[in-house]
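Take a look at this one chain, the form predicted alone, written out in C-alpha cells.
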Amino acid sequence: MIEVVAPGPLALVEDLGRPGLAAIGVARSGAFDRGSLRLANRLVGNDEGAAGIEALAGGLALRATVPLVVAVTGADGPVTVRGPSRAVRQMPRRSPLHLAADDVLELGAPSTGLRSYVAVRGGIALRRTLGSASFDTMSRLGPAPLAVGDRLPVGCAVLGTPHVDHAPARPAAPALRVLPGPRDDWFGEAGLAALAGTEWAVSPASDRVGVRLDGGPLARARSGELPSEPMVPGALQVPPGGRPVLLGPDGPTTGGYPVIGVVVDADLDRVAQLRPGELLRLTIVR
C-alpha cells in the first residue's frame, strides 16, 4: 500500500487511458504526458501502461507502508524522502528510488514543467472502468482525485528488474508542430500565418480538458456555424472570440467550433508541461 499524506493541488491516478472509444462519447483521458508515465514505469520494471500518479505542480506527499521501488518523472523539481527519524534525503528524478516502510516521498514545486509522474513497481492496482484506471476530469469516469488518507494498493505485475539507474532529461522542443485542418479554410492562409506568427501565452484557465491560448485573435475568413464534429486531443478549436483552445486528453469527443489545425500527436506530451503564462509558438507542417 501507499498512503496519500498530501495530494498537492491535484493528484490523479492515470494510465494510458481509453483510446478507441470516442464513437460512444468517451474521451481518451489517461496521462497528459504519456512519455513521462511510460518512462517512470520502465524505470521500475513495469509495463509502460501501468497506472501511476499524475501530480499537478508540487505538494504531493506519499508514505510507503511497505518497502517500495518508485520513480518520479515529468516536470523538474526537488524530490525528497523523509524517513521515520525525520532525516531528509534529496533524491534524483528519472531514477529508481528505494523506499523503506514509513518513508515519505515528497515532491516540491517544479522549476520547469507542470506535471510530475510517480510510478510504483507493480503499478497502482485500482478498479478499471472501460478498461482504464484513469480519472477523466470532465466525465468523472475512474477513481476520484486523491485525498489525504487514501490508501492505494500496489499490484504485482512487473516485467522484470530495472536495468537503468538514470534517464536523461527530455530536450525542449522549440515549437509545437501543427497539421492544418480540417477547417483551416474557415481562416484561410492569412489565418494559418497568424497562428504560426503569434507568440501565444498559456492562460491560467487551462486544464486537462483544454489549454487556452491568449494572443491574436484569429480572424475568420467566413461566417456561419458548424454542426457538431468529432474532436481529438491536440485539436485547436477556435471559438468566436478568436483565441484557440488546444484540446487535452479529457477534452470533448465532439464540438462545433472550427478546428484550424491539430497538434502532432508526438508533441502533445510537451503540452502537458506548459505552465500558466508560458509563451509558445506553433509551426505549420504539411
The other form holds:
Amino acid sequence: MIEVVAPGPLALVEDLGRPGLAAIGVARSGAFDRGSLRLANRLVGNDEGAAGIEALAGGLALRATVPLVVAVTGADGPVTVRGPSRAVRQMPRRSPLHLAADDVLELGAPSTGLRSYVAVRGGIALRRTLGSASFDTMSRLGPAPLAVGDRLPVGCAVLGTPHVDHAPARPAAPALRVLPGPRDDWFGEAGLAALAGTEWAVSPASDRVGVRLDGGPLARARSGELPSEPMVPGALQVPPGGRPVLLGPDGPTTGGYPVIGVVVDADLDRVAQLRPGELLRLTIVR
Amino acid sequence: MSLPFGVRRCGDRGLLVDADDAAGIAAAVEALALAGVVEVVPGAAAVLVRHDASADPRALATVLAGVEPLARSTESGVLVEVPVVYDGADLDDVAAATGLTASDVVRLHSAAEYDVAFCGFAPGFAYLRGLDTRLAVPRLAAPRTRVPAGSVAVADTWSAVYPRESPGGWRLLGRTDAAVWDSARTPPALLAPGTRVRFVEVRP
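Please supply the coordinates for the form predicted together with the partner chain, as a counterpart to the form predicted alone shown previously.
Let us now look at the entire complex, which starts with that chain.
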C-alpha cells in the first residue's frame, strides 16, 4: 500500500484516460503529460499505461507501507526520502527508487514545470470506471483527489525488471506548434499573425480543463454564433473576450466558441508543465 | 494544406467535416470503418474524425468530402421511452413565453419523436433534435447552479435530460426517474447519438 501523508495542492490518480468516448460526452482525461507518466512506468518496469499519481506543484508526501520501487518524472525539483530514523536522502528524478517500509517520499516545489508523476512498480490498483482509473476533474469520473490518510493498493502487473538507471531530461522547446483551424477563418490571417506574434501569459486560473492565456486579445473577423461542435485537447478556443483557452485533457467534448488552431500532438505534454505567469509563444505550422 | 470544401484540419490528428446532418454523416463514417480512423464524434453541424499517425489527412479528407449521410434512423435506431412527470420549475414560464397553456406545452413536448443529434456538456448529456418549433425558447439569462439529475428540459431547438446533478441554463419542464447515465452499465449512456426518444407523461 501507499499511504498519503500529504497530497500537496492537488494529487490525482491518472492513467492514459478514456479515449474514444467523446461521442457520449466523456473526455479523454488521463495524465496531462502522458509522456512523463509513460516514462515513469517504464522506469519501474510497468506497462506504460499503468495508473500513477499526477501531483500539481510540490508538497506531495507518500509513505510506503511495504518495500516499493517508484519513479518520479515530469517537472524538475527536489525529491527526498525520509526514513523511519528521520534520515533524509536527496533522490534523483527519472530514476527507479527503492523505498523501504515506512519510508516517506516527498516532492519539493518544482524548479521548472508544474506537474510531477509518481509511478509505483505494479501500478496503483484502483477500480476502473469506463476502462480507466483516471480522475476527470470536470465530470468527476474516477477516484476522488487524494486526501491525507488515503491508502492506495499497489498491483502486481509488471512487464519486466527495471533496467534503466536514469532517463535524460526532455529538452526545453521554445514555442508550442499550432496547426491553424478548424475555425481560423473566424479570425483571418491577421488573427493568426496576432496569435503567433503575441507573448501570451499563462493565467493562474488554468487547470486540467483548460490553460487560459492572457494577452491580445484576438479580434474576430466575422460575427455570429457557432453551433456546438466537437473539441479536442490542444484546441485554442477563443471566447468572445478574445483570450484563448488551450483545452486540456478534462476539457469539454463539445463547445460553441471557435477554435483558431490546435497544438500539435507531439507538443501537448508540454502544456501540462506551463506554470502560472509563464510567458508562452505559439508558432504557426502548416 | 488545401483540403476539399467543408473539411477542415483539427490539429494533426483530426479533421472536422461541416455537415447539416452531422449525426447522419457520423453514422456513415462509422459504417465505413476507415483504416487509421480512431474516433468519430458528431456535433450540431460538424463531425470530428480523429485519426492516428498512420492516416494521410489529405487522402482521408478526400474520402470524407464524398460521404453521404445515412438516412435518419427512423426504423433502425433504438427507440427509448422516457417517462416524465411534467412538474418542472419553468413549465409555466415556457407556457407564458410561447403563448401556450402549460398542458399544451406538455402535449407538444410528449407528442414529438426525437433523436440524439450529439452529446456534450457532461457524460450522457444528449442534445435531442425534433422539438416542436413552437416550444423553442432561449436559455435562462442566469443559469441555475444546481439542476437535479433526471430534469427534462428545453433550450433553443433542443430538448435534453440532465444525466446527473449539475449547473445548467435550460428550461425545466419535468423530471424522469430513468437512469440516463450509469458508469457501471454497458453502455453507460441511455441516449447515444442515433437513439430515438419519446417522452411519455406519467402521474407523480
